[in-house]
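Single chain ahead, written as structure tokens, the form predicted alone.
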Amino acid sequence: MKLVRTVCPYCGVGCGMIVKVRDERIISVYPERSHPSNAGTLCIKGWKGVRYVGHPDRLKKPLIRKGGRLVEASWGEALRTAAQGLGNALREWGPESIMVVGSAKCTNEANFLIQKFARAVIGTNNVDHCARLCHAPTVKAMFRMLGSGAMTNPISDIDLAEAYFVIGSNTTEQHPIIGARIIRNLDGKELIVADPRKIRLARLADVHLRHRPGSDIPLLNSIAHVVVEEGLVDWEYVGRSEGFEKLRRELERWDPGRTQGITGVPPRLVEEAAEIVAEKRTMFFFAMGITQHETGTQNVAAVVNLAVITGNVGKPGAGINPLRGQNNVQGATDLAVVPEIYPGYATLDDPRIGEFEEVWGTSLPREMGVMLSEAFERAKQGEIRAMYIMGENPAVSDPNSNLVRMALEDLEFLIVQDIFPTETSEYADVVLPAASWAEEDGTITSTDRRVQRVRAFINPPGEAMPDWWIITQLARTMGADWEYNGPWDVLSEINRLVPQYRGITWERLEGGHGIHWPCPSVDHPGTPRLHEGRFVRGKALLIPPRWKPPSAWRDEEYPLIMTTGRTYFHWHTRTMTRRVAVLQREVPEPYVEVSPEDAGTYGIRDGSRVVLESRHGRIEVRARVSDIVPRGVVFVPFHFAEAAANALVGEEKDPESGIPAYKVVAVRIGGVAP
């Protein structure tokens, strides 16, 4: 038996567990008490959700597709496949043609050569990974008016906060444990939560918010116009950014009285929260519910702005506190798993990239790539032909998801990188048997910018590999002198290339609890809190917000408002927490918050099943009758490929970041049973 450290695999929060391991099986996990993040708790995914990795659907040997169907073949067929694949998609249509995807779920090792991959082995900016479909909004929006894109304090500084803005953030169900470190910390404390549904936070706090969805920034720039009217600016805070002029010009036509047609927010509430904001040391965390919009990245300009003018960003307990939702989108991010970047936030044009052409060896792209939001349009369209996806399931998790699986059934080519078989992996010419979080060394960075080491404990099934080790033989069949005995050869190399990485080496990981960047040398402690004293930018940039109201409005025709999110049981599209029993018990199948107003209007039911009905599609899932949603309001988790939630969100984006519309989609009821 042995007992090892490493890092829980599901959300941002990056919760600190030791696995004690018999005979290539987990016996049990306890919580690390000593972790600053998580202080000797774990949510039921930590606890419960890890033994997926016995599961026997685990791919345990590559598959290629002879005859329509995927059959078993050796690691060099596999590899000789998938280049001649990728290499008769460059020789004909040229390196714009391909399109690689990355994954927040993998390492930043696999992620940094996945990137590598695509732009030194392939010749193409084309490389994206599902922080287009959650945080593309934060790092456009903060990294323009802050420096730098990022959280912006450790997750243990809840406990010095005097008030806590949450917005847009189901925090208990989908960082259960900020949200229990919130709720533990609320004696003596003020809470506001601004949310459309009446999620546990709400019901708990001091102010709730209970806005119409797609109205963030009216009611943002409403709290900041009773800031600036009442006196309760910062104005040292004031003297450190630019364009507050600009800003209080905008402001001056966002009072409550008018904004309350807009948000459905009685004034009296935003007084209240503007009072609190701007009298206490307050956290603002905000997720998904102020990012998948089409003013997405305003939305987020609209909470940094509020941040700013009274002064909660760069202190103890104060700060603008974006909550990632997979273990490693921070990391994926900052070595430019992205189309618009290279690694470590190196623009297009930056000269840093000849750094990157002299330490690979190759001439390197330095145009914007094809993010993942339009890639399968691109694939249906014919632009893009090929394409090699690691640890994604777009069949599911991707909108308009009927589109999107025709684009992959159209493609020539298709490389699917996995742990388990998937709906995307369905349409495979090539699948790659990954190792899992149990049994692949790396390391991870946090939602608080914390880069950890995870380690292996059991040996990966079958003949399953590595997907650092697996990048590496593609590349090498495709003509690549790639050398890399391990991830920690990957990680020296980014410590000599990412400037916020430089002083995180594998060595300085190997005990204690991880350091945040950015740490410039290895003698740096690395630094917990941005923008102390200094803004990373030098001055914060107030930017006023432009709100349009949602194009997937309701109307005659489609009466209800959808949108979407997670639940507590279950993660992303349920390729793990399905096959974890105890998870998949909880929540068997998919279902729809419909309010008992709507509910009495359509004669349904508790338990009804239900037909919803958008512009793009259509699903059947069983209702709940719940006052959690608001009348006019309907809620569906998107993990069930059974009844994809995202068949019925459109192409409508955030014309800024490219992030799909998730939260505010048009629906119907289309029938109802018993």
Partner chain sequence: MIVGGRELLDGLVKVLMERWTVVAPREVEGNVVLAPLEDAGEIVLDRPLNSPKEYLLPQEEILFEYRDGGFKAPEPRGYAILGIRPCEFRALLMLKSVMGEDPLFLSRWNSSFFAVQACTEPCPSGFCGDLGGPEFSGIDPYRPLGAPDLQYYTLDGRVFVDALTERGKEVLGALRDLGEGATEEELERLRMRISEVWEDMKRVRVVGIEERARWDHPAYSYFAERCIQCGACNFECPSCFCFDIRDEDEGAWVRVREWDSCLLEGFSKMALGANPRKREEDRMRQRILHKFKYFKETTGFYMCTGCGRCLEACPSGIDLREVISWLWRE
Contents of the next structure:
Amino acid sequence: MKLVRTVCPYCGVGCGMIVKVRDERIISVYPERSHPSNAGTLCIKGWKGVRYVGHPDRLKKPLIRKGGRLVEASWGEALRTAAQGLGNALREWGPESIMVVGSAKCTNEANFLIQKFARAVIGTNNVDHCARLCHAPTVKAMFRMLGSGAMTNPISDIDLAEAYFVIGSNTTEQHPIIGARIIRNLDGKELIVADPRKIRLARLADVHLRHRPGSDIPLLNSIAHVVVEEGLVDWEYVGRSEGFEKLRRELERWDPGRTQGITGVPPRLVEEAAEIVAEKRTMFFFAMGITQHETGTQNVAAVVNLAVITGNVGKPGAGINPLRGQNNVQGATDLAVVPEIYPGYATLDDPRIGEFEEVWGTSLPREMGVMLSEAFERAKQGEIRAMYIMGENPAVSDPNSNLVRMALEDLEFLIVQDIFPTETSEYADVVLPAASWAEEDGTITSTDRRVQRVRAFINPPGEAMPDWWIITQLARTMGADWEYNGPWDVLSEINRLVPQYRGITWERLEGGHGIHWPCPSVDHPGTPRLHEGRFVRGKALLIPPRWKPPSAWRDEEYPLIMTTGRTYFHWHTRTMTRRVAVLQREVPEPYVEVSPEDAGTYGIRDGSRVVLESRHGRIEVRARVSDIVPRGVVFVPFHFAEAAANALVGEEKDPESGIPAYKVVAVRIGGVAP
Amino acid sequence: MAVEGVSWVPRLTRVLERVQHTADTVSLKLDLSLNHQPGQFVQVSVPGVGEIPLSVASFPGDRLMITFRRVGRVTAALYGLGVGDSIGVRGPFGRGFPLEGGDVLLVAGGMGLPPIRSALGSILRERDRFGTVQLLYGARRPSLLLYREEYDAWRRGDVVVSLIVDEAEDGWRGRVGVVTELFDELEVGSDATVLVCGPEIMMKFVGRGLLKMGFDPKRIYMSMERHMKCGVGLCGHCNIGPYYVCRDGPVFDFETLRNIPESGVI
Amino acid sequence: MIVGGRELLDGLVKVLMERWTVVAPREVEGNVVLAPLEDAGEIVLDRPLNSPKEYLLPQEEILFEYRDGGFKAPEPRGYAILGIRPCEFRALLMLKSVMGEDPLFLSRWNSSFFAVQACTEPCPSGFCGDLGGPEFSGIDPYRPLGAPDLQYYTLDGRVFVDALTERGKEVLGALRDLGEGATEEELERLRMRISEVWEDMKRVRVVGIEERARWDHPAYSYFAERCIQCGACNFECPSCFCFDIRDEDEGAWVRVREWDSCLLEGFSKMALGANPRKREEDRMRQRILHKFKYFKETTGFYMCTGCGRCLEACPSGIDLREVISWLWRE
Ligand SMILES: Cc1cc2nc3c(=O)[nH]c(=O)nc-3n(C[C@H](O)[C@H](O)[C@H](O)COP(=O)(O)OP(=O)(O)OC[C@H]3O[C@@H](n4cnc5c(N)ncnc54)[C@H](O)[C@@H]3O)c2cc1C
Ligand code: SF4
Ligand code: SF4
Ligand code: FES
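Now that the form predicted alone has been shown, please provide the structure of the form predicted together with the partner chain.
Time for the whole complex; same chain goes first.
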């Protein structure tokens, strides 16, 4: 019997948990009482969801494709085959023909190595992960405006706030313990929720701004307009920023009376919201609901503007908090599993890259690489010939999944490294069985920049191996002289190369509850709150957000707006959660949420089977008639391969960050069966 | 409290016969004889897939027969079984229908017929203990009426069989409508014992109609359906009000159900 | 009753370790967890973060395995469970009144040894005042259903151990050398402390609440709106017994049961989607009525003994004491 303290493998909240293990089986799970983020609580995924690790479907042996079929192979053979495949692509078409995909589910160490593999072994910046599909706009906008793209406050600050402004985040479903922590604080505090859907927090809100999908900027600007017009601006903060005059001029045209035509929100509510955020210590929260738009980056900018001019940054209980989805999406971004930066947010023209070259002993690419959201298009055009995908399942999770499948089909060579067989691994030439969260030591970075230890407590099934080991071996097979004896060696390289992580050493993470980056030295306590006293950037930069109506807006042919998202009980493409009986029972099949009004119009009953069509695809799903969605809007969770909501999403993207516009897709009901 | 001497281990037996009734409904006859009370159910396992409650459709003492519709995971697996496949059984469990003599009215809707069939079997064996016996049975379409080949035998055993369907199909010369419309054909007296099994909404209207006609709510017995897991009063899934459907039911008298807001039949 | 220092407690653990795996509160990196001890000295006096339920009804357990043509049903052994509170022991009695027919539960129950730690400090979330109070006394309302083998108290650095069953007396006998008899004065101080704590725990009244728990009370929807459906209140409750059953197919046929929660939609959902408790408020009502009305009506006891674990584990801060007060008010 062992009792092991670790961190929940699901979302970015990073709840502390203790697991009791006997005979390689999880016997019990306990929420950690002393953890500052979850303080003795867990959501259902924490309680129930971790038992996927023992599922018989786990990949147990390396597989290689022989005669069209995936057959078991030894590690040696699999690594050789993988190295050969990549080597061929490298020789024939050069480094730019290879795409490497990391994973926000994997540890910092695995992610650091995978990007190092792309840059130092292959020689390309073609490396990305699913943050592209979530928070690339956040990083883009916040980095530019504030000097850092991450949550500014620790989760425990929720208790210190006087008000909450939640936009584009169904917090109780996606970041349940954060959502619940807001709920437990509601007595005497104010909650503003901006969301087209009547989500749980919206039902509990003092002010629910039910704006039309795609009208976030008009809404946020109209609130900022009131702040300026009513003289509610925090001049001290304006003094700490630049660009206010330009912003003020832009805001002039967004008076709430006029914007109502675009947003559908009555001016009275806009004014109420403005007064609350101006007067109360407010924590802003947002998530994919504002980033997954063609104007994703500008949406985030609009939030930042509002927070800065109301003085709601860099204080206990006030700040800008993008909620990161996966347990380690923050870490994967910090460690640059993205094509446009090097670890620690070194831009491609940053002299710090020289340091990487020195330590890694090779010259490194400085051209922008291919983003995940373009990778499959490029693959179809024959520019990308080989891919190495670790811990992701783009065949379901990517926008336009039909195109992705065709592209995967077209690849010359595909390596998939995962814990379960997935829709993506069906296309692989080599499948590498990885250790799961329960079997791999390492660190992860939770949404509030808290770098925490996760611990191995059972042995991987069969011959599965930790990600850091697999990447290292593959690099060595390809001739690199990598020497890592364990994830601690990788972390110490991170300590050396990534200023924000400099003082976050393996030893320090052993006890306690992690350290918030930036942590510049081993005797630095870490930085729970960013921008205190001074913005990381020096002065905050205010940017007048540019708005354009969504191009996939509804029209006569496609009169409904589909928005997509997650549900509480499932995780991404369900590779984990569908193997957990209780979670699967709760949401066993795909569905579409339809408002009672639209249900009436189309003759849809609760439980009817409905065909949903967009310009890009069609799916068939069961209807849930529910007043959560407003008339004219339908919601589809994206978890299900058999009705991949993403098959309906088109190619519209945010030009600044490359994020696909998952949140606004014009669709129609193409048929109803009882 | 719970059933004495609970055992989780099912008896393993084999499928002897498989009868396809409709596109999604079959009966399986198993190599196992049960002495049960009509209205009781068994917990049926498909090894490695799961376990579900199914009414005993066979007559007491006969080889166990179950009749089910393919609606989900376990029923789909059951549906896929053929002759000779193994299958697990626990039970019989619960309280069945009281069969004390006098006039008996049996009312069934759709998939509610299996336990009523079992009750008919008991009645037919001791037919002279009972007065007028009448079955009212409704289904969505004529082709969905279960056990069609047996109606003649029931009629020969002096059971009045009245049928009705929601939608007629070619060749249907019977009545079209809901089961309560058959009340105008009633031949039993209002002191009859009534056994009902079918969708909740149907049972609700049957209860209402019979009360209006002066039937005694204590003598109207309805078979309830709830999500079940253990079948023996432990897992809590089938709880309604102070009762467990698996242990205190599935058959309850209407008087009891009328006092439970959650029963769905009021 | 014998009184001694900390050695007495360690001695008790040592004696029990000869015959049982001893489960007691112990420290895990800044947390106190009720878990098997490896060493007698590990036992601490703080209230652990988890309830004792899992040692009789585990979070997940195998009901049977079928391999090589035969069934294998486990015959689990119980533990010596120390440091659980009177409220939790009473809750286990409630659990037994339901699960007493279950072969696995029974096998554990019959081979378990219970040593209860009486509460000499008021606890921040409990409300046992109406439900037996901070010690398991000879006239405890739950006494007819069973008693813990031992009960220990701690006061001013001293440990008082008392036996309530024959088996308990036997164990206590083996500890004679580690302590002495309690003086009248010591006992008096202990009694005083217990009655102070008891007074403190009486702020929430429970007796009679079944009369107030109306079917259509507005409290259910108010609290349901705040519930994020984590299941923790059920999981952490030492008397909640509901479980789910599933099959696994790992080369062998394995049937497993695991804790379930009536607040989840799927708990009562039937094939093709029909659900008698579709709305969240229906499920919150079920949780409250099952504990405070249905169970009371059928057994004479509430299925809640006021331990407060549900409100400690609730992420949304749903406080059962508040629910009860609201039922009283309206
Ligand atoms: C007393 C009783 C007698 C029944 N008799 C019959 C019968 O004779 N013929 C027939 O076709 N059906 C009968 N049913 C319904 C049958 O049990 C369900 O159709 C079946 O459980 C669905 O299981 P599934 O795994 O296919 O569906 P899923 O939707 O996959 O259900 C998953 C699980 O939920 C539970 N569950 C779901 N629906 C029900 C339900 N309606 N009742 C109980 N548990 C449920 C079961 O534990 C099931 O394994 C009876 C139900 C009860 C309670
Ligand atoms: S809130 Fe997130 S981290 Fe916490 S238990 Fe739930 S899924 Fe895990
Ligand atoms: S602990 Fe709270 S949030 Fe979780 S199920 Fe219970 S009431 Fe709901
Ligand atoms: S089915 Fe388990 S209690 Fe009734």
